[in-house]
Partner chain sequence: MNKQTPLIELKNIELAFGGVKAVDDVSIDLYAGEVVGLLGHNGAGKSTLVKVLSGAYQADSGEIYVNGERAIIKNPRDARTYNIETIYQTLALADNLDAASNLFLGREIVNKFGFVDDDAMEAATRKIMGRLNPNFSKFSSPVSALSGGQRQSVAITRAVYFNAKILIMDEPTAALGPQETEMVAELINQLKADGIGIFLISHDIHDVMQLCDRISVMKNGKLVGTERVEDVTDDEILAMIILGKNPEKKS
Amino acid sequence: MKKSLKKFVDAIGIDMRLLGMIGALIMLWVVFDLVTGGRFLTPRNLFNLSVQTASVAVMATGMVFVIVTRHIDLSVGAMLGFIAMIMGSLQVYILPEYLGLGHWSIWIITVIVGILLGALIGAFQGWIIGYLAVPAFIVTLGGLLVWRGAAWWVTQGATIAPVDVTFRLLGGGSSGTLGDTLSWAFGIFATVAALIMMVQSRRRRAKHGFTPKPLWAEFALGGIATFLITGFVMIMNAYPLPKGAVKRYAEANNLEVPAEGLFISHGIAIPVVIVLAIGVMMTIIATRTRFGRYIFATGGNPDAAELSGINTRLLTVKIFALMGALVAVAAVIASARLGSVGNDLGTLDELRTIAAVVIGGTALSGGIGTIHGAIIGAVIMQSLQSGMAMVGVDAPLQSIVVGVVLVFAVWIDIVYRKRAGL
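Present the coordinates for that one chain in the form predicted alone.
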């Protein structure tokens, strides 16, 4: 039985460490569901879990590149808070003065400015690391203090609220979702895209002389992907809008609400769509572009990469600029979800992001890491925190548990790589 399972896993080409992470996540969900009396594995909680994971998951995809190149970024949480403060001030105090309150372009300008600001901050930190040779730990530790203090100075510590109505949709909630029909359309699109990518991968392997997977393994992998995507859409569509939101929806669309109520699905939240889109984009960059190959080559052996002609200093600037842009996207999601920007937004997110990446299999020694692993790691981290909160575990004890899990995950990773000869 064990040999047959190993043969099946090897044939479909799934990494055993990835299977271990998925197994740990499932076990975590089952345990919390049993402890909470069936409240954890409900459409409502899984919807909230997906939205709560989004901002950290976005940053985790960028942190993979940072850690793969043997750097670290401790400033992402503080940077998120600072960028969110700037975006909040822009859409609440500045743009309405020139464009008028509620103007359609406010949210677009806000997002663009935020991403450009994030990329600029990231590039500046990357320049200090790459060209001035100051260790990333020191630069980003200083950034943690600088950007947290700068966030306070933007509004003297005052909370900014409310953010633009359209901007708020990017954070999820009852309005920031795709709804039933669009969720199914998105699911079908994602399934077709996954199957096309599998076909293209098979053709590339054959073209370059590599032995392709057996056809049965390709069909099995396609079936698993279809099952997971379809199941996710079904769960998200099983979570109905609250009565107040249903009433507003019915009034806006001239619908009559029957006595037994009206079932309208939330569907997939917009932040989840953003995470999936960024995950695909970052995976393509990591596996299909010269930039991605340079990143992993530099992480594997920085000296050899430089001798081969890679401009590792400029590469560092680009990686941190990309990290800054992704922090800005995370700031959009986090502030839009809350509908306001407080001075404590993003606190400890740097640790959650690094923990998600490490749990997801990225080696702190550099050269090894995956985008999908980081996203799964973010889900594991949020599941752990959400489950403990539902059980009633005090916040200090939650921090202790998360810290222990992080150290344990690194130890497991070290043992796995020694046995695998990596």
Contents of the next structure:
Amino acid sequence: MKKSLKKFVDAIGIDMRLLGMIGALIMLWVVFDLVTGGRFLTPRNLFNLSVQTASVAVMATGMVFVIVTRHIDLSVGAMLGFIAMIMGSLQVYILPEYLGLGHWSIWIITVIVGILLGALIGAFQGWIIGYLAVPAFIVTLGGLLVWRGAAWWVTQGATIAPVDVTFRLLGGGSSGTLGDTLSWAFGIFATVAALIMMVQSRRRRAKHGFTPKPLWAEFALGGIATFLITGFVMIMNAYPLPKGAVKRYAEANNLEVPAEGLFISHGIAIPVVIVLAIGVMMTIIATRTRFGRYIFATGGNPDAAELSGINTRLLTVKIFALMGALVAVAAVIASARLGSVGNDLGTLDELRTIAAVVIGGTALSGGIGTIHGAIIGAVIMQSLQSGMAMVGVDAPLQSIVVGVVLVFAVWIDIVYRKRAGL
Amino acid sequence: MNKQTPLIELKNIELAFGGVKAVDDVSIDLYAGEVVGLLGHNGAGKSTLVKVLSGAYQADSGEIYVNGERAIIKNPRDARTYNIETIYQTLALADNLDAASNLFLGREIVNKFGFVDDDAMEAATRKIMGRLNPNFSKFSSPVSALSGGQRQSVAITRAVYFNAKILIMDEPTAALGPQETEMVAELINQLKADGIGIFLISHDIHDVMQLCDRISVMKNGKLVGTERVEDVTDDEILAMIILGKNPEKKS
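Mind sharing the form predicted in complex with its partner chain? What's above is the form predicted alone.
Zooming out: every chain and molecule, the one shown earlier first.
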């Protein structure tokens, strides 16, 4: 039995660690669902979970590259706060003066400025790390203090609210979703894209005369992908808008609301679409570009990378610039979700991000890590936190549990790696 | 033979690390189709000298000539543009990547969209490995999972794949068994026949006597002397290494 399972897994080509993570996540969900009497695995809770995970998940994808190259970034939470503050003042105080309140381009300008600012801050920190050879731990620890302080300075500590109406959609409130039709379109698009990629990869390998995976394994993998995507869309569509939002929706679309109410689906939240898009983009960067290859080579053996002609200093700058840009995206999601920017936005997010990445199988010793692992790690962290809140675990006990789980997960990973001889 | 322009000429190379002269006014040269052995104790400066040539270090003073023309080598990328390839003593492999990724590291094959083409690289790796080390089969495992000899063959393959003109081998057989050592020796003779110039660093005097045309001996960062292999005995070489004493010329 055990042997045939291993054979099955090998043939499909999923690594055991990914399978273990998914297993842990499912176990966590089932346990919480049992303890809360069926309140955890509801469309409503899963929708909220997906939205709450988004901001940290986006940063986690960037943190994978940072940690793979044996660095660390402790400044992401503070940077998120600072960038969100700048974007908040820009869209609330500055842009409306020139463009008029509620102008269509306000959110676009805000997001672009935020991402550029994030990339700039990241590149600056990366330059200190790469070219001046100050350890990343110190540079970003300094950054944590600097950017948190700078965030306070933007408005002397005042909270900025409310943010631009269109900008708000990026945070995935009741109107910041795709709705049922678009969600299905998105699901079908994702399924078709996944299947096409599998077929193409098979053709490419056949062209070079490599032994292909058995056909049944390809079908199994395609089936699993289709099932997961379809299931996700169905669950998100099964969560209806609340009454107030339905009324607004009906008014906007000239619909009559019948007495028993209307079932309008949320569908997939926009921040989740952003996470998935960034996840795909970062996976392509990691596995299919020279930049990604050099990141992993440098993490595996910095000297070898240098001797192979890779400019590892410039690489460090690029990695941190990318991290900064992703922090800006996370800042957009976090501030749009709240509809306001407080001075403490993003506090402790650096630790949540690092924990997600490490639980997701990225080794702090460098060279090993995956984007999808980090995203699943973020979902595990968030599930743990929301689940405990739902069960009614005391706040201090919550952080104790999260801390213990983090250490335990990494220990398991080390044991697994030793056994697998990696 | 010495009438032609040398492939490589290192002139008066000096390099110091914090006051210690690791390489002190050393001049050596290398002709096409020739193997020059670099001998000396640990810390004699052999590895440091060739690292100047491979771009890992930069000399404090001195000049490098490639085919008679002044060459500026500031980093490993520059060295590669002069077709200088190096097999490092440490092998310099990224342990977490597979053989193909290591072989093409820094020179990946990309498709028309600029994405790395792993399948093409694996196919090329299979092809050249089939020639150099037919027993090699682990193409999809990270090189950390390979044996010492297999890792060595990855490093060697990487150096010879990209049309090297000048090859630097730093202890290429240190980690190998007798059979694999024999394979490396064969490879060296084959490369020599192809007109490639090779610097061979080794501790094994027999290796050197067998494979090299000339030997240069270093001691404490200085060049003791350069001799043709047929002009000296093993004992005379040992005297050069240990005592820093040049053999008496029998004129």
